[in-house]
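Just the one chain here, laid out as structure tokens, in the form predicted on its own.
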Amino acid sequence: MYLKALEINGFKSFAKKGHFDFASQISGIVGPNGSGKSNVAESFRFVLGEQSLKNMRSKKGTDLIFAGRGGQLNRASVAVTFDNSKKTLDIDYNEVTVERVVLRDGSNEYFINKNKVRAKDVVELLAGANIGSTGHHIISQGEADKILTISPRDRKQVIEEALGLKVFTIKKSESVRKLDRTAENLKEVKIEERSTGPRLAYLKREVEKIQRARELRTELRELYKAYFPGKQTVVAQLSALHQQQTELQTQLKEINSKISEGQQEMLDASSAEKKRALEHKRSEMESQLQKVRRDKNESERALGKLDAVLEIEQSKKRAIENAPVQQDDRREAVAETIHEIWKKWAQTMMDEETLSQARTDRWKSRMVPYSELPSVSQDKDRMYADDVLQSLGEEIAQRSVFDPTAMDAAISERANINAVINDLTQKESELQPQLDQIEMELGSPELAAQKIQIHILELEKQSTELRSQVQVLSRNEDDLQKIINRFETEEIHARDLFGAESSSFAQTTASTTVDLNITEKIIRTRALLENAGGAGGEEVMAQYEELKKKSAYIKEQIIDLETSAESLQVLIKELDEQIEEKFRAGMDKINNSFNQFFKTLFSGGHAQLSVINVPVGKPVDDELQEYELGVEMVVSLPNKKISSLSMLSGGERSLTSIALLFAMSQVAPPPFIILDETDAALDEANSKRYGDMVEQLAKHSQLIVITHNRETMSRAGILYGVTMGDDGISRLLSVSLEEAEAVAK
């Protein structure tokens, strides 16, 4: 026994709380027409989740709430209680109460054991136990006839529900709805993907530009760091060029001045005044030269005397150390000394001065030792020695005492005289070329002018070379200035691109060389940077990363939705296969039971159900036409030929539908069956057969029978009577027939 109780409060005609205890396997509800007993069947539909108001004989939700003479209520509720000790319902309670409430505003509330739930939760819980608001286990008189008139497709659904396939169809319907929602979501996500795709592609190109621009900025920064320090080197080079140019300009100015002087000398070379000036100058220079030579000769003689004195002192020293020196030996020694002194002086003159070739040759011939001189030259030196000895006096010459003081004084004086001789020799070497030049100019004015012209030409050649050097320096200066201008231009670009950071680019160690190729690299890199664009880098990068994540999320959604759709399609296919397999297996059993019940009710005949293909939608080409399964019914009555179900009489229709409904209930027995006056059209004989069938069904399912039929009443273990007074309120009266029979016995 599954159904324990039903409680109705405010539902339709039950204004006051009515309570039914279903303690018998068959419970009967009886009462006169209009008493509200069919409202009990509708209360079952209501509490079990029926959503069609038409099936509950109402137009709107508020029609379900009592509104009689006693006033209208604000709510109606129906609660049904099940014995769940065998866990027929998939919930961990031994007793389960399902309640539904409708409010005056038309809203509905659902409860399971006082816990508020959704309508869906109630339907799914009951479907797991093959219980529903409509179909095979709540059968009214109209419902019985309806199974004959409905379409094959709808008849198939009724049979599926009777076979307990509703739980599968609910799962399939839910899966189909999920698949539809998934398809819709997938469509929306793909639309979103298509809308974000172009934007993402655009941002990706912009990000690539930005990244390229950043690479170029880094490259340009390094180029600038290698480039700007070279400016110091170029500036230093330019400064050095300025210095060289200044020096060359000074030299050029001096040479040009000499050229002008030479040109003036050429003009003045042949003039009488020039000649007189030269003659006067020659006379002065000759006088100077003669005086220099006289002074030089006197100094040389004085030097000879000193050398003689030194020789005498040396001889005295030697005499003291050895033996006396004879007069002739002294004379030869002084002469030899004089010759050696002259050799040293002559060598100095030849080394330091430019002499005439004749004089040089003459002097070189005498540059031999004294002993190798010709006798004439020796005699000349002896004469000088005699003069020296005579000038010193016999007293000094013959003095035999060595005087070291006299010798030191002579050595000191000799050094002074040597210095004087050197100065006079220098003056002589300076005056002689000048005198020679004047002699030349006086002797040949044309030759002098020619020499001046040659000198001018040499000066002009030097001037040309200097001007050429100045031009080269000027060109180099222009090149360096252009390089500096390029530095300054790039400094402006660097400030525009790098701001204050650019001031640090030149702070590295200056390069000793300037790589001019780096300028081209900088110009090319900067041009590429300007063309790269990439403005608003950080914002674009952020947008790209955000949209990239969104795109990745969308792709994940698409994959998830496609995977979900595939899973749902597989599930739907599996459910279809299970439904079809169970449906066809159940159909065979229903057909057997249907034929047996039909023969019992009609004392013969034949009834059969067959599965057919029903076109979906309007007929189209056979290859494109879609079909779905339906159930067709064919019956054959004994002693009566019929071609369709529409030819059956009212009683025959009732018996046929009862046979089918009972067959479905017996093949897949639901926990309980509610029969609402399905026996109304039966005669006495058929009522007996109907009663037997009810008792047979009661072996598998709990029955609640709403009836007027006495035969049916006799099969019930408990009867509930429903009456209605003038106030329009249904009231209950119960009688336990089983207890009454026990008392009677």
The other form holds:
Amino acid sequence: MYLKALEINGFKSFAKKGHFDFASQISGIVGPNGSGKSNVAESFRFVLGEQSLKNMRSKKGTDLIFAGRGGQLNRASVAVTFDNSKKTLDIDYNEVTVERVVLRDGSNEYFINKNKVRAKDVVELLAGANIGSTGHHIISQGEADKILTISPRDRKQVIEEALGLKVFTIKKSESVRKLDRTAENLKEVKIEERSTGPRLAYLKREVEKIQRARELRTELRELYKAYFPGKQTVVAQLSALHQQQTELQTQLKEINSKISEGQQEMLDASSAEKKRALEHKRSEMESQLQKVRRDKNESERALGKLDAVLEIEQSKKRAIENAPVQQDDRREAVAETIHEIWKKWAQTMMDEETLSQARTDRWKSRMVPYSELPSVSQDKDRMYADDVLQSLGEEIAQRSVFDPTAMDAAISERANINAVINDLTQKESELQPQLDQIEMELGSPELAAQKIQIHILELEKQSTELRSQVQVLSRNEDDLQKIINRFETEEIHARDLFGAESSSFAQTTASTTVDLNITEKIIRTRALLENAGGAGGEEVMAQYEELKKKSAYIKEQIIDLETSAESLQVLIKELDEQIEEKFRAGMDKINNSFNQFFKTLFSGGHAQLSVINVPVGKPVDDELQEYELGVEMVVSLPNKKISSLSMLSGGERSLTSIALLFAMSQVAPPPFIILDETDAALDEANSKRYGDMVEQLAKHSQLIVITHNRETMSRAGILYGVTMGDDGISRLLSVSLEEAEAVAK
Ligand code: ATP
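Structure of the form predicted together with ligand ATP, given the form predicted on its own:
Okay, now the whole complex, with that chain kicking things off.
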């Protein structure tokens, strides 16, 4: 790479566009004092990204823009063009123009091949080629011996830069900045982690509670489903018990009233009134009994007769069945006659007392067959009828009288009479003991009372038994009621906990038997559920999930940051090692070269650089004292003894610093070097040596020398003259050595 051209426009005294073509390895810039030569050197600093206005002899940005009698221009620009065909600059162009513009408002713009970029981009691009705004390769007027006066630490920096280590130091300081930022971020993230930790732990506990509560709810639901259907059974049991109890109460009531009656009877047993009442009752009962017996006798007699008649009727029936006969008109006539007799007879019988009203009614209401006649065997008409029948002959009589309906009626009548007899027998058997009792009571009142007493005792025993049964039932009822109460209490809890769903619990088809252990389980589970809390379940779960994600993200971030901090530390260490290694290697070479240049310039003597530890800050404690590296310079002149650099004369200082600057430039040649009157203090002999050294340097770097020195001018391939007229504007012209000499004066 080499420097091709420089274009200045509006910068400082260059109000008009000035163009330099650096077609030679050594270009000289000459001109009278104050014509603007140093402004050219500064224009290099400016375009290469110098940020210090002081280094450009200005106080503010606008000082860089031309300001003449006619006022100030709006902008100043400087563009430098490099040949990059060897790709020394890390950019894919064969020619690279870097331009910087400063505007009236003090703002700056940077361009690389007309593309707007940041200052940083320019600095980084150039650093890769060992070029910078400051440092060793632009030596401003009167600043050559600056390298002697600066601190060992700054000197080390200058040497590092000269050795092309700036790229590494930029990288290192970037990495250190990144590391600091990473450490800061890590600190913040860890603070965040610490703040989320307890909340996350709290939410985790809450979520566990919620899950526990959900499990308990499920358990409780199942328990309720097994429990509530049993209520129906218990309610039914209770109502059955209730029913039983009511019945027992009724019985008890009856028994108790019987007891009271008995007791009353006991009291009454011996009284005269009672005796009279008993006697009255006895006669009543006796007559009742007599009547019953009479009726019964009569019925039995009627039954006997009916049996006889039935026997006859049956024999008639048999006769008909065995010997069916032709229809006989006479039969009808005879039957008619007999009917007439019966009717008459019946009429007569109406008055007879011996016939009961009922019978008479029945008799009158229909025509009954002969067999149904009541017991009136002595009756004449009957006898007459019998005679007639006899006379008509047995067969006809039988055939004409037998009527199946009559026979059925007789059978039915017989059953009726039997029923009546049974009825009367029953009555008789009931009346007799009662009568006996009355007889007995009348005969012996004490015995009667005793009997009542025994009866009362018997009743009381029954009463006691019933009462104890009632008590047992009551206790059972109480127990069942308690179970029902328990159900009802639990129903309220279930409604509170499960809302409308709770009403479905009783509707399951689960077993309806009541497992009493289940209530204990329910109470226990419900208590656990109530203690479990876990309110606002969904919200807490969501918060927990969110925080968990956040916490995981924070952890990831921590890992990322720690990893990048680690790799940055590794990188910084590697860079340190590289810088250290290159620096030490470079230092050796520079030392060597420095000593040689020094010897050349001073015709002997010795110059030496050494790396020293420089304490950082104020020492507080020896053990805690931190050190950094610096570069110290020691020189010895031929035939002179000096103890420090400050003892050197102005010329000697100039020669020493030139020796070092040249040594640095020789070891790590920059693409170009600008030397602004570095030769000002040299005498003729040294000017010659200086000229030789310049030529030596020009083998590896392009040189731009600003000079008044003829010897130096003579080494340049191109000479530019800078002049300034009364208008205060610098002008450029290409000149010959002879012209240059004239211009320089
Ligand atoms: P010497 O040989 O004495 O070192 P020189 O040729 O290096 O002189 P410079 O120092 O480059 O001269 O130029 C200084 C001149 O530039 C001064 O005359 C100064 O007024 C002029 N100058 C500096 N800044 C501006 C500006 N912003 N506008 C106009 N002129 C300026």
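These figures come from a predicted structure and were not determined experimentally. Numbering follows the first chain given and starts at 1. Here the rigid core means the biggest group of C-alpha atoms that line up within 1.5 Å when the two forms are laid on top of each other.
Q: Superpose the two forms on their rigid core, then report whether the C-alpha of L601 is displaced by 2 angstroms or more between these two forms.
A: No: L601 shifts by under 2 Å between these two forms.
Q: So, does D496 move by 2 Å or more at the CA between these two forms, with the core held fixed?
A: Yes; D496 is a residue whose C-alpha shifts (by 2 Å or more) between these two forms when the cores are overlaid.
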